[in-house]
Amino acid sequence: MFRYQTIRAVRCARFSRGLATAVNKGGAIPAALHLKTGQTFRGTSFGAPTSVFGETVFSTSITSYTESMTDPSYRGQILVFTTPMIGNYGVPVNQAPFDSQDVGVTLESKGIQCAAVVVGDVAEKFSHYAAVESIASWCKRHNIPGITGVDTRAVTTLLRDQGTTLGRLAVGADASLPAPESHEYWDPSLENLVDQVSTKEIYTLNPNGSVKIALLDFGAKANITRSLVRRNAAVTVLPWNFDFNTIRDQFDGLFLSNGPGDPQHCMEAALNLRRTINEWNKPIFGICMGHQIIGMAAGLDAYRMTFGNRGHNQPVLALASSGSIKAGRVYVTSQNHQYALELQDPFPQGWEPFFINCNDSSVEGIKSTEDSGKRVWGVQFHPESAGGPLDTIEMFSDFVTECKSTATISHQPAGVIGSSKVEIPLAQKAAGIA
């Protein structure tokens, strides 16, 4: 018996795998997550030793924390991951070439976009062939605080029951102070977050592409532009409030990207788009915020959801067929949105619902009707995923194919970064838009 126990102990010692949690428990810095609704969750700090305010939201994504954290749609938000352990495969080098296959970054933007992260168990021991640093090191480099040791199930239950709430992540000495007063919490939805993350300069990706697409940047994920250039499109990225109507005849299609915050801050873009839809007959496609802008241009209202939909597992039902999408089929999608379009009856003339969420019946897509003579589509979810399911990725192929059908031989080569070939009106240059 003794020999058996000894052999068993040796085997366990040899083959046991240590926890992928904090390497060094000594010198841990305390942290506290305060919610405006009165609850406080205490844990340990990782990342930057700084305190921040933000909007507390949760994501049900099981993987792709690096893509979520670099998604501009999370701007100003304290991101709670429902997955118990985050960081086990580390963080890769966030650089890629500018060519027909990539757009300069590996992730969704150049840096971390969320205000802070909340995890149950942060993994400082990471293992992946492409990883170069831990999530804690990455957050510290980008001055983003995190808290671990929190019961994220309890936080998520609160947010589902009472809705998304404002919060403060207090780190170090701040963690021992009383929770902020109600009026002290910062509400990012009151600011135009789109203006903070949108490009300030016009530039073109894959300039030698076979079709010319303009992209209004409300906070575009890199995988949106990546998905377009990989289908041989030349993509000219424009600021969110640029009046596309002044240069629309130079392009074969218009794309409206995702973005953070309240779409009401982008009414200027919706009014410009309404004119585009009325006067221009080339394809238009919008994702997430872009979908909401299309809806407002069509005459629909946008509303704030209780806790929004964030995760890589949201089922949507197709109500109409278009390209690769077949009516009656359920598609599993990746989503990240707090606002949605109102489902109204009757729908505005010339428009019809495209998708509906199978869980909460929120509008997940709209499209122009066939008899309208227009080719406009908008989806609330992310066909490009990154990460998530690829059920609807062919919507990019559908859009590029439609754009190619409108392309003319008379097109001049697309502009490059700093090029004057994409002609910008002097009035907009003077206003600092370009």
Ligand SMILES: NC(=O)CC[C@H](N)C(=O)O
The other form holds:
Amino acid sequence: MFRYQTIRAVRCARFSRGLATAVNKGGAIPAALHLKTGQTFRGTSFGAPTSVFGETVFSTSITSYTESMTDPSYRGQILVFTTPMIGNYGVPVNQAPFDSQDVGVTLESKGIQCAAVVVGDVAEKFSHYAAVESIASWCKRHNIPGITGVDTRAVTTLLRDQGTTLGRLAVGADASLPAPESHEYWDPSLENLVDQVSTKEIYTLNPNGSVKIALLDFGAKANITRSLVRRNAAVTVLPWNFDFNTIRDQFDGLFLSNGPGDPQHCMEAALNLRRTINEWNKPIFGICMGHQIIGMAAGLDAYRMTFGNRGHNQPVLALASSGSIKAGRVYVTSQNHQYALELQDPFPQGWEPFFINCNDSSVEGIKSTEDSGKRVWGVQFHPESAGGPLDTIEMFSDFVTECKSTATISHQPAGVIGSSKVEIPLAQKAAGIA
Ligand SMILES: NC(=O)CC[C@H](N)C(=O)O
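Can I have the other form now, the form predicted in complex with the named molecule, not the form predicted alone?
Next comes the full complex, and the chain you just saw is listed first.
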């Protein structure tokens, strides 16, 4: 490591002089994507002139690069787009009134969440009525590096065959250094990334809504909270490790959001949820990480897939009918995940598979059985889209309708938007949670 750092320091000093000249002359800054398996892909830097480590993943989504890049589930990941041109419709303003149905942002979170982006051809010029800046300018403002000029389909073929791979995006002087030694690659799956992206404060959106839903925030995409608020739910957002059992009687339903990293880091939440499911009979709905936590609470294991599923045309087959979902029908879905629940046989008592992936037969949803007396659903895919198809968006209406059917609480307005009128037990406050 010392040798690596020494060479790097010397070359950086020499390079920075050259860089200043190059930039002054409008020269391109070199970049290189190194994979822990030894391959290197060279190109040109855009965005922040900074080098990063991350888990290299690919997405086959054709549109919605701004939604993908602001999805907290991509935390710690170097995101490779198979779609060749990225940036051609620019980047919009990412602010909206907090007390509006946009819940404060127009994209999926306040900032860019992925560690870096890898593209074939970055669009310097952009055209869209809502665009205010280029993807390069946006990445630079958020200190996120990008590399363009890469054969992203070659990278993807490699990742498809060998699996998601640890990587480093080296920029500027770093790009001319040797690739890191194998042991130097940082592995984000070893960290609790959920704790980095979850809210630290409790707050309520649309407090005068017709049903009161608690949302455990593992790294929620804004379009999930929008999809609930737009159905006139009052949504109280809780930190990922908040014990909902201490306040569950104040709510008509519980939602578990998507989130980054290995679900094993959320075992505490799964154990809390197991108690909620056993002792509380209100509806519970989980998406992606939330679905995995529901599965872990039900006694299923979550395993790491080879390259996961990331894209907007993933077909899933419904195995049961529930609300707007009809058994036997295939739905096209938006997906972004590396882990999945085991298709255990037999399935835990009181649970059944809900959806299966038509490409790789992985579990895409589970639900409580009719005779269990429970109303719990989890889906691995993203019904809220953003981006991708809206085939399953009505699952949010199904959930809100179920919450209304069990609502026993006369809803006094919870107060001003953004205020939390939820009674928080002293024990939780003492534990420093919320
Ligand atoms: N989008 C998500 O919630 C992803 C869930 C989990 N981090 C996975 O990669 O499988």
